[in-house]
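Only one chain comes next, encoded as C-alpha cells, the form predicted on its own.
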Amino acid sequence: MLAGAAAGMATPVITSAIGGTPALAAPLEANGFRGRPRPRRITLFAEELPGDMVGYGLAPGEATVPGPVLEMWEGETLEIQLVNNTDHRLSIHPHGVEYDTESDGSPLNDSFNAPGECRTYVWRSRTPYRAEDGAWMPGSAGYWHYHDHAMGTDHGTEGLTRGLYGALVVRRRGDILPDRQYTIVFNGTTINNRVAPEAPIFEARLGERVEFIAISHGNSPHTFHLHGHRWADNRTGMLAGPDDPTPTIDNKDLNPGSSFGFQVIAGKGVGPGAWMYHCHMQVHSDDGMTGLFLVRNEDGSLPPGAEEALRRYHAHFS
C-alpha cells in the first residue's frame, strides 16, 4: 500500500521531440542558430486544481503542480500555445531563453492571457557561438524553469503561490538523457505546493539513471540535500573526465528564482533503499520541507528496511 501511493505522487515527465540516442552536433553557425529548424509547437492549458491550487497540463483535464517538464535541444525554437481555462489573468515567462517582449509574459508588456484567452508565446535557443570580437559566447543548455508572471500581481505573486510553475530543460547535442526525470519545486515552505508526510515521494529502480530537476520560488532561502548520492556541481552534474576539477556536492543552495539539475544513478556506492531529499535550514526541514527518494531492488521489489522507514515517514510528520 505504501510503495502504491509512493508511485502515484511521481512528477509526470514530459511529451517532447527529444528522446532515443542523442544526434551528434551539428557545426556551429553565427550566432548560435544551427539553420533556425521549423519550430516545434505544442499547446498548454491552465486551470483550477483542488486544494486552491492551478497547474499547467498537456490536456484539458491533466494539469499539474509542477507542470509538465518542457524540453528543447540548443538551436531550437519552441512556440507554446497557452490556453486559459482560468478566470484569471495568468501567463507563461521563461528563464534561460530567448524571447521577443510579445513574449515575454509579463503585464508590463502586455503579455499574458486574460481570463479565457488563448495565446501564443515563442521561446528560442541557441549553441555557443562565436562572437565578432573572438570569445566564445554560452548557449541556452541549461536545467531552467517557466512560471506566471500575470495573476494577482504584475509579478504573477498568486499564481506562483498557487503552482504556476514547472521545469524547463535546454539539451546540448551529445546529453546523455535519463531512464526517470523528477521536478522538485521550493515554494515558500512547501515541496510541489506540499509538505511531509504529503510530500513527493519519487522512485527508482537501482543501477537506472535519474535526473532531478531543482527549482524555488517564494520568499524564503533554501539548501538542497539529497541522502545518500552526490553530484558535480556544473551544468549536467557529471564529470567530464577523470581530470575535471568541478567540486562534487550533495547539498547546494537553492533561492527564489533560482534553479540547477543533475543526474545521478539511484543507489549506486549505497545501495537500494529509502533515502530522503530536504531542505538543510533545520527548522524547514522540521517544518515539513522533507521528501523521499525509494530506491527499489533491481527486480521493482522493495529492499529490506525500506517499507520500515516509509512507515516512519508518514508516523513522523503526521
Given for the second form:
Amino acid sequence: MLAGAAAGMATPVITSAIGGTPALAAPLEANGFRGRPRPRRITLFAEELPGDMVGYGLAPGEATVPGPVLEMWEGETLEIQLVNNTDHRLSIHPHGVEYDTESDGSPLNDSFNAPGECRTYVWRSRTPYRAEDGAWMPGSAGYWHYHDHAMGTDHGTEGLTRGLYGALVVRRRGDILPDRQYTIVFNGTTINNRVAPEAPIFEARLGERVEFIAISHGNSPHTFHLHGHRWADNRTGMLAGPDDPTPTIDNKDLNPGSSFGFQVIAGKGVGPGAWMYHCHMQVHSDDGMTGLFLVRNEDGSLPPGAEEALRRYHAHFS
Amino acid sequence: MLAGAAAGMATPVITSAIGGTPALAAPLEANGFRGRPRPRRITLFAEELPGDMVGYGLAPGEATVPGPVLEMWEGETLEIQLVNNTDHRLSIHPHGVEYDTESDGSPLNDSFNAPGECRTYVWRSRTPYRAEDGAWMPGSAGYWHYHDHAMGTDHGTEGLTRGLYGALVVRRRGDILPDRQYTIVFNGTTINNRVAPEAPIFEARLGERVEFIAISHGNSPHTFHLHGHRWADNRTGMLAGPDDPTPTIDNKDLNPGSSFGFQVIAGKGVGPGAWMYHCHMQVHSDDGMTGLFLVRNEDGSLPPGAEEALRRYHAHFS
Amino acid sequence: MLAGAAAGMATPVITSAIGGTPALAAPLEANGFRGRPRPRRITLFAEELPGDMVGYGLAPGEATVPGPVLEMWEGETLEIQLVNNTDHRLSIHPHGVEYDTESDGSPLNDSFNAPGECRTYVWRSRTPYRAEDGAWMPGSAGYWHYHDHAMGTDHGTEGLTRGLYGALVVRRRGDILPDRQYTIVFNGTTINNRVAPEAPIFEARLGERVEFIAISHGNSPHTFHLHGHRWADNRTGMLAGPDDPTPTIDNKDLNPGSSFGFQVIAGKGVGPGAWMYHCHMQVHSDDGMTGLFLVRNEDGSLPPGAEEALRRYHAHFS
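If the one shown is the form predicted on its own, what is the structure of the form predicted together with another copy of the chain?
What follows is the entire complex, opening with the chain shown before.
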C-alpha cells in the first residue's frame, strides 16, 4: 500500500485498507522451502464486520472483505486452523488444491465449523506429474480462491453474499513475484462488496509490477475490463516467448466460481494516471461496478489530471 | 457403470442408468480403422420418454437423456440414420464436424425428419491440414455434441428443452482412452433434465481415469465446478509436458451451445468420497443444479463418510 | 462485397451494405511500413443515422453500424481525428492498444468530444517485449474493437446502444491476410443493431479465406455459433502446427466488451450453401439473433438449395 493520501486531494480516496489486500506474503522465505516442505500452518478468524459483512482475517479483529491473499508454492501443504467467531455455521472451501473430504468445506461432507468452533482444513498442492499411462496431468499452480461453503445454504450463499471469500495463489518455482498485489471480487453487482464511489482504488507507481487476482461470486455473469493495460490469456498473463500464440486480452469473462490472475507493468506505454477498471456489462458499470487503478509517478506524486479524475469519480456516483 | 447399490445404503442413489451414459464405445476396434476409413453407419431412434422428455437411442425403446455418446476418430466419416418415432418435426445437428447443407439438421436447409420419417445425416471429420497459403487449419478432434435443431422452432428449442441432445467425441490418434465416461448437460436449470436429488451420481473407483463431457443448452449462463479434481483448460484436459503454460482450472463457463471435456484420475491426491459437482451460480446450485461424483474404494466399496453424504444429498433436496 | 443480387432471387437479400464492413484496408501498403512507422492518420466522423442509430465513418455521410474496420500492424501508431457531427457528447475508446489518459475516451479523464468538437486520439501498439526482470510481456496483435465511452453515461451506454462501435485489428508481421472480412457485433439482442430477417448476410465464394471479427456490447451474455465451419480458440484461429493442442471450437462465449476473430476457408469440406450463424441461447436465436454466411459457388452463382434457404430465412422472421 502507498502510505496516506497525496497532498492536495480534497477527499480521501484510498480505500485500499478496506477493499485491497494485505502486504505480499513471502511464501518461499516464510516456509524455509526445501523440496517438498513440511506443512505450513496458519490460523484464520471468521468474524462479523460492519455493514452486515463477514470476513476472514489472519488475527482476531483483522477480518477483511476480501480476506487475506493466501499463497503456496506448488508442492506445499497448507494447514488452516479456522476459528469461527460468528453465530453462524461456516467453512472454508478452496479451488485448485487437493484436500480430503474432511477438508471439503461442504455440509455434504460434514466439513464445516459450527458457531464458535475451531476446525483444521488441510490443502495440498503438487507440480505437474506423469500418470501411470504416460499422460502429463496438470499441477496446482494458478490464481485460485477460497470461500465459505456452509453459511445460509449448503453452498454457502449467505457467506458469499456477506464477504467470506479471498484469493489463493499457488506459484510455480521460477514464477515472477509482483511488487504489489490486489484482489478484485465481482460479487453480485458489487466489487469486494462495495460499489462506486466506494469501490476499491488500487494504487501503484509507474513501472511497478502489479498482480491482479480476479474472482467472481453470486448469480450474475460479468466481464472484467481494465483500461490502458492488457495481459496474455494463460496461467501467468505473460508469454513463454515472442512467438507464443496466446491471445492478448483486456476484457475477460468473470463468472461465479471462476478466477484468473495476471501481472501488468503499471503505466507501461501509457503513462501514469487514473485508469478505470469495470464490469463491461453496461448496466453493471453504470450502476457502480467501476473502480480505479491509480498509477502514480515514480516518486509517488499524482500525475497531471489524476486529481481531477479522482474528484469526478467521487462526484459522479455520490 | 458400477453394478448395483452398495451394501447398507438405505435409499437407491445410483441414478446413472438414467442420467449417465452407456458403456464406452471402442471406435477404433469397432471400425477396423486403417488410415481413412470407410463410413461407419449407425441408426438413432428419437422417441418420447416419460416426464415429457424426448431422447435419442441406439435401438427402439432405448432412448435416453442425454443420448448415447457418439465417437469418431479424426478422419472418420459417420453416417447416422435417424428414425423419428415421434409426432414432431425433429433433426440432429452436430458441432465440430463437417456436413453438407443436406445434413445441417436445420429447417433453413430443409434438413430434418418429418414425424415418422427416416433420414440419413453424414458427418465427416479431418486431421489438422495445411491450407494452400501454408496456414495450419484446425482438425476435428474435440469434445463436441449433437442436438435437435427443428422441434418447436427453427432452432429446435422444444427438442432441446425436452432432452434431444448428446455428446460427440472426436479423438485424435494417440489420445488416451478413459476407463469411464460421463455426459453432463446443463440444460436450462437442470442437469440432464434432472435436478437434485435426482441429478446424476457419477461413479468410479479410486484411480480410474474418468472422462467428463460437459455441454450446455437453454437460455442461462452457467459455470461448471467439480470438487477435489481439476484439469488443464485445453483440448484434452492434460498437458503436453511439465512446462505447458495451459491454466489449470476446476470451474469453467458452460454456456448454451458450448461443450468441453476432460479426464481426471478419480480421487487422485484427495482420496475416495462423495465429491460435489454443481453450477457455481448460487441460485442455480441452491435450486438443485448439484450432483455427485462418487469415488469408491478400489474394491468398489464405499469409503467412510460416503454413505452419510449420499443420505444428506437425498435428504436436503427432497 | 460480391456485386449485386444473384439472378433468380425474388427478394433482395444482400444486406451487407448496411450490416457488413467496407473493403479490406491494406495497412502495410497504405502505410509504407518500414520497421516502426511514423503515425498513420485517419479522420472518423460520428453521425446520426436513420432508425435512431449513430455511427462512425471514414467520410461525412458514410457512417455505418458497425463502423469501419480499423487495422494496424503491431508496432504502428494510429492518430484518429474524431469529428463529432452529432448533438451529443461522445468519444472513441479502443481495446488492446496503448494510449495516454488524454486518449482514454472516458469522461473520467475528460477525454471526449463535445457536440461539434474535433479531437485527436492516439493509439500505439507494440510487439511482445522483454521486461527488465526477463519476463516476456504480450504484444498488441489481436482482434480488438473500439467504441464510444461517453454518450448517455460515463460508460457510453447510449452510444453503444445506438451503434457507436467497430472492429480494430492489430496484425503481427507474417499474419495471413483474408480475402474477405466481416464484423459481427452482438449488441443487446441484436446483430449489428439488426434482427432477422434484417440481420447481416455475409457472403463469400467457395474456397475464399474469410475473416470474422466478433464483438459484444450491452447487458446480456451470448454465445456465437457458426454452422459448417470451426476454428482454433487462440489469437489467429489457426494452428502453429499439426500438434498444437489448442481446442477447435464452433461456439464461443461472446460477452459485453469482449471480442475475438478467426479465419475460415469458406465451404471447406462442407460445400457452398446458406450457413446459419446465431447466438446459441435459444430465446435469442428464436427472437432473431440469426444471420447467414452465404457461401456461393466459385463462379459467384448460388448453389442448389441456397435460394430456397434465403427465402425461408426471410419468410420465417417477417
